[in-house]
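Here you get one chain, nothing else, as structure tokens; it is the form predicted alone.
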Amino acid sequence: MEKTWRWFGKKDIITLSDLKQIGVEGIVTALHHIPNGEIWTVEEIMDLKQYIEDHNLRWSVVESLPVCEAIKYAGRERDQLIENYKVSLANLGKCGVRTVCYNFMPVIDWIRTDLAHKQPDGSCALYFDKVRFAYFDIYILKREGAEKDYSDEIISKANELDKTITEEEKNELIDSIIVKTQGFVNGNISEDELEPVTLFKQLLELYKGIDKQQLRENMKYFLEQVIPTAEEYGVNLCVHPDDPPFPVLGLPRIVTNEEDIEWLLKAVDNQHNGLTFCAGSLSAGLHNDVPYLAKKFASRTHFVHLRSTSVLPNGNFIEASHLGGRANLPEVIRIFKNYPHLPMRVDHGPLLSADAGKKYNSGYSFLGRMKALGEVSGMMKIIYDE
């Protein structure tokens, strides 16, 4: 596999020179300055591609070419946005950038309730707490019917939390769930949004009445339109699994398990319609056997995210060491080693104390990911030499 790294463009405080020095071979990035839904021009693509190549690296993967909400909920502007998407895909293909990661998650991308959960060794990791998430949904968001989505035990604990939680903790939940994780690249909510909860509720309202089947139909419509363009220009589209892999906030999730992945690959049965195999996202669901899924869908996988999670007895989950957790990364690497040009990136490294206070995007510190890359490189060396 090709060792790649998610890099947030020329303004990223981590430089391409830094990445070259630690063994990175390919770059995963996007034109983050272009608003969602607008066309990526050949000129813009080539400017960034040349900048990367000037550092003796290559632009291996686009992550992401965002799918606008109106495409997902089938708004009136859907067809024009899809046309723009097709032009961007064609331009990427013309420029030789041929792997595009995207997701089809409504409103909200990856979700954590704590972006700096202290570990016993002093490092910090991303964390999802079911009770705090329920509290956010019921007490802060005040979503109609939210209580129906949680067990009596979770609701009882959320009610108890309401007696002790501080305003600062409430603001931290808002920041973690709907600002920091959503706003740092191409998100629906920017970090300078004054009323994030109000805006978030408006976004949720767009999906009122849309169930899993309808969202699937909307995704199929999108794929039917864009895959012919991807095929024509030699571009592989690869959807990222939902993170976490279960329904949240009354929104349907349609890339969570074996049956979901099988459905989307068959919806448009074309090699250019593929999967970003995120071992971390899939491992956060106890219903998923990660190596089994890797083996089953390897031939339609165009991009791999190597990370792992640990699911705790109470259902909470935390980002694990790349050497541990339930993703079983050595076995996943063993499966994908037969695909030598497949781009892989380590994901969501821990925040080490030496990186604390630096303005990294949550989950994307330098030293934590460098540690992860070292661990994964070691596993790859042993497994490739078997």
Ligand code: DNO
Contents of the next structure:
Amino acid sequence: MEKTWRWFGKKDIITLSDLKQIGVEGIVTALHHIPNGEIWTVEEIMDLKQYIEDHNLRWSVVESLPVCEAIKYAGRERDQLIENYKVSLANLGKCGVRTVCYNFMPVIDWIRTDLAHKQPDGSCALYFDKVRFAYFDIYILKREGAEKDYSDEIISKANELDKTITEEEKNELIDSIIVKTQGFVNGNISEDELEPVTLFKQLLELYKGIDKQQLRENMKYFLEQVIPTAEEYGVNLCVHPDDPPFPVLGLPRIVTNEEDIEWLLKAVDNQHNGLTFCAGSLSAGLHNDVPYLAKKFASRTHFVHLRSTSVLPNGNFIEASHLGGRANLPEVIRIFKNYPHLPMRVDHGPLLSADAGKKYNSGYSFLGRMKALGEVSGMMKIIYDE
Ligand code: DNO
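The structure above corresponds to the form predicted alone; please give the structure of the form predicted in complex with D-mannose (DNO) next.
Time for the whole complex; same chain goes first.
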């Protein structure tokens, strides 16, 4: 596998020279300044590509070329937006950037309830707490019918939480769930949004009546249009699994398990329709055996995210060390060992005290990812030499 790193463009406080020094071989990035749905021109792509190459690195993967909501819920503008998507894909292919990651999660990309959960050693980890998430849904969003999505036990714990939670904690919960994880991944809500909850509720409305079957149809429609362009320009598209891998907030999610992945790869059975194998996202679902899935889908995997989670007895999950947790990364590395050009990036990693307070995107600190890259590089060396 090729060792890559997610870098957020020229404004990232981590420089390409820093990355070169820690053994990074390829860059994962996007034209973050271009609004979702607009065409990525050859000029814009070449400008960033040249900048990366001037630092003796290559632009290995686009993460992400975002799929607009109207494509996902089949709004009136969808055909125009798909046309634009095709032009961007063609332009990327012409410029030689040939791996493109995207996701098909309605409204909200990755979700955590706590972005700095203190660990016994003083570092912080990303955390998903089922009770706090239910609290957000029932008490803050006040989503109609939300209660029926949670067990009696979770609801009664959320009711208990309501008696003690402070206004500050509520705002922090909103910030963690729908703001801080979203803006920097070109999501729907930016950090300067004044009314994130109102905007979020409007977005949820767009999916009224859209169930799993309908969302699958919309994804198939999208793939049928864009895969021929990807094939023509030699681009590999690779969908990121849903994080977490289960339905949330009444929204269907369609990339969560073996059956889902099998469905989407068959929906348009073409090598250019592939998967981003995110070991971490998949590991947060007890239904997923991560090495088994890696083996099964290796030949259609175009990009790998290495990280791991631990699922706690109460159903909450936490980001684990890259050496531990459910993902079994040594085994995943062993499976992908036979794909020398497959780009891999370490994902997330702990927030170490020395990095606290710096302006990194949540989950993307420097030292935590560097620690993870060191661990993963060590595992790779031993496994590759076996
Ligand atoms: C979070 C990321 C996701 C991912 C997108 C891909 O840390 O893994 O935001 O980049 O879902 O489209």
